[in-house]
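A lone chain, given as structure tokens: the form predicted alone.
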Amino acid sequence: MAKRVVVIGTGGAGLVAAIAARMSGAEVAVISKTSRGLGTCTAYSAGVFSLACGGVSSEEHYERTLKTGQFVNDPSLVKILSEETETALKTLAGWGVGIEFKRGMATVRFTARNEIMGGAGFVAELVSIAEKAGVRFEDWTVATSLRLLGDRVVGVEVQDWRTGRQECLGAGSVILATGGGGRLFSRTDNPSRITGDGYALALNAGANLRDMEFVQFYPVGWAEPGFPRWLADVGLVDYLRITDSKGDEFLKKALKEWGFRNGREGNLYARDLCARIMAEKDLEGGVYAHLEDLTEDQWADPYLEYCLTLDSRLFKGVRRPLRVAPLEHYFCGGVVIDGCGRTSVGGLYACGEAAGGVDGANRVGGNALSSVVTFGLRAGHAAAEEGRSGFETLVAGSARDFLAISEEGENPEKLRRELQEEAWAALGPIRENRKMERFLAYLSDFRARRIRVDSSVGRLQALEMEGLFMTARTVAEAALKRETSLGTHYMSGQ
């Protein structure tokens, strides 16, 4: 009987891992909460990789990644990233993925459908390759728990959120590639389905997490009423004034004081510092991007459009300052893994944003997609080679509701928005002990709430609630233990 690998998640990490496992001879099933590949952070990424190539050495990339991560990173994982990403990307190119290499970076953005979904073309190519390789997809399905036999994973409990149908997929090994937990926060650029599912699945199975206090907030996000809640590249500061309410160009001054030449470098290596000062100025009266500064020649510059991140036509008639503020972007922490994505639980692997250790206290811009590919390949090959033969299906376990379901319960969308607002206030870019302690008390009460499910979307939101809750609790507990500011974890007054 062939070895069977179940992959949870269809972003870049999950798709690369699935293809690698299939090419290693395993039967592969991939679980996706949406239509395969859509609704993932990879699809909505800029489509840019940072790596050692084109004159940038692996030693340079290694040192820069450790320094940006405040040396909290796992050096062995960073070494793999720095030494293997170029080869990993060339492997994907050999599969038929379109990739362009430049100095210190690579891009798949030229295959993108639009400015917002810079990685969508990349994801679409991977989905096509996986389908042709014989990977089986379970779309519109939520992984609700991992089935264990002793200390080893033997299956995944799943539910079709449209119909409520439950089953258990037998597995010789399971790869968590669920992304982060960005939708815990009210201000985020993450798609709606990024709800910390992998963290909850790992914790409930007995795996360990690390560095969960380090949540990266992107410094510049559109905060103008009526505009999409989306980021703008820090490089925007190289084109126009970004000022506080008093008109001071504080961000440009700060970048120079920190030793960065421009916003481009700040975007790569100083997101933590930029987000911190942006959040402080936002609380003092707001931060504004002065689009009225832009000339017609600048509007014709392709890099300006890249920095705006949204279609430039949305801004062409705007000749006034627009409010900007930080938003949640990425989880630097995650499941503890070794160099092949193995966790402390037998047969369980993790890769991509679901895994921790690569980024430390702050991530280098562009390293996320590099990690997705490098460790997706390694986890896929290891899971296929080390896994066991799995049954096609196992008898489904009894349904496990995180919050009690009742006709008198609360609307899941309303409950979710409340949790997001509370999380932003307690765990956002600027943190205080008393707020985090109060948030943990809130979570204790939250656990006793009841929820009402009267639609398929309501069922999906109910199924996502445990991931959001456990992510919130884990971040808050980790943040309280780290008493001083470091990287993306910033305590007020320090």
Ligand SMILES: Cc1cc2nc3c(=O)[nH]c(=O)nc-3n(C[C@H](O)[C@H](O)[C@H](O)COP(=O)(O)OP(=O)(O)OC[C@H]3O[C@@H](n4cnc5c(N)ncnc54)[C@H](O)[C@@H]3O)c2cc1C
The other form holds:
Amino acid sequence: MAKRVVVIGTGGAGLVAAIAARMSGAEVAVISKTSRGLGTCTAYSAGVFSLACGGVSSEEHYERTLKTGQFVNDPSLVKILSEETETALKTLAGWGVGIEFKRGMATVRFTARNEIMGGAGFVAELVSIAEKAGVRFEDWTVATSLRLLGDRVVGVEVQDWRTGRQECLGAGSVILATGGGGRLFSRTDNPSRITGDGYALALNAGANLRDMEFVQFYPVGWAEPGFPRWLADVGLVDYLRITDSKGDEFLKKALKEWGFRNGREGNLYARDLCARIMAEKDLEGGVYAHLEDLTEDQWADPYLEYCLTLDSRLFKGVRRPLRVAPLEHYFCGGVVIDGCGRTSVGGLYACGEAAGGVDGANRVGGNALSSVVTFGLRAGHAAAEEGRSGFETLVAGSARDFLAISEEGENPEKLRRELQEEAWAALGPIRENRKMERFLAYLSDFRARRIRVDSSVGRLQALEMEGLFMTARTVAEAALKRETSLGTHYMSGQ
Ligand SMILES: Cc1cc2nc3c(=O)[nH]c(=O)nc-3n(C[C@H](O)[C@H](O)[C@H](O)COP(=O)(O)OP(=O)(O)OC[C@H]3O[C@@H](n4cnc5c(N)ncnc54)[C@H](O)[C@@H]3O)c2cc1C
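Could you please show the structure of the form predicted in complex with this ligand, as a counterpart to the form predicted alone just displayed?
Time for the whole complex; same chain goes first.
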């Protein structure tokens, strides 16, 4: 009888793990809060992978990843990443996924229908491969907790947020591929459903998290009223002036001082330093991208559109400086795993952004998608080896509301926005002990708040409160413990 694997999440990590488990002979069910593959960071991504290929050796990739991560990384995971990503991507190419290899990188952008969501074609291809392989999908479904028997996971409690129907899916092994927790912050480029649920599921099951203080803020994001909260590539600094309010091209100068040749290199290896200086200048009076500098020839250059990261038609006719500032982008930390994605809880695996250890204190640009594929494959194969067989539906456990629900309660959307603003102020790109301590006090009162649920979206937002809350508390506690600045964790004035 086939082994039974439940995967939570349909971004790149969940889809790759599901296909790998299915190809290893397991029965596989995949849970997704949205329609499969949509609303994931993988679909939103630029679709660029960093790896050892095309003349870049695995030793170079390994050293760069450790150095950029300030040696906080788990070297055994980095070694796997550096040595196996090319083979992992070739495995996907063998499944029929469109991938182009270049020097030190690979891309899937050319399969996307537009320049903005460079990973959307990649995700659509993986969904189709999974469907053909016989993976079962449970869309519009939230994993609310893990069912344990002794120290083993035996099932996943789920709820269809549109109808409220609850059930418990029996599982021999479970893979957390829930992505990061970007929506904890008011300024982020992450989609709405990325709310740190995997961190809460793991903690409640007794698994450990690591490096949670290292939240990567992307240095350049549109901050102009009327423009979407979305990143713009640091490579923009190679095209036009990015200045502070006094007209000083501080970012370009700083990149040179730090030993980087251009914005492209800054984007790969120095997002932490760039985000710090951008955040400081933002506080001092604002940072501006001077679109009025661009010539007509430059407007026609496809690489400019890549750097603007929005359809360049949106900017046509804009010949003035636009305000830019950092935004939350990625969680370097996550669930502690071994090389096969195993956690300390029997039968529980994690991969992709939900897992920690690869990035250390700061991630190399392009390494997230490489981890998604390399560790997605490994976790899928390993999980398929474990556990019991045959799908069964267990009796659903009694649901427990994280925040009490009452008719007089607060609107969940409003409460979520308040938490996001508080988290940005306390845990954003520039941190202070005093503010983080105050935030933890705010969180301890938060549990007593009541919410009103009068729509299906309200039900979904209520279910997401625990992930947001536990992510907030874990990041704040980890950040307070680390007393000095390191990587993406930047304490004011240090
Ligand atoms: C704008 C942008 C551009 C980026 N560009 C790049 C790039 O070019 N290269 C690179 O390496 N990295 C890039 N990144 C980072 C990278 O895209 C992500 O780290 C990576 O895609 C995460 O993949 P994942 O599968 O782990 O999670 P995701 O793709 O985010 O998927 C998470 C899934 O989990 C589901 N989920 C979460 N909680 C639950 C729950 N409780 N129940 C059910 N389902 C749940 C979600 O609905 C979703 O389906 C970018 C990120 C962003 C936001």
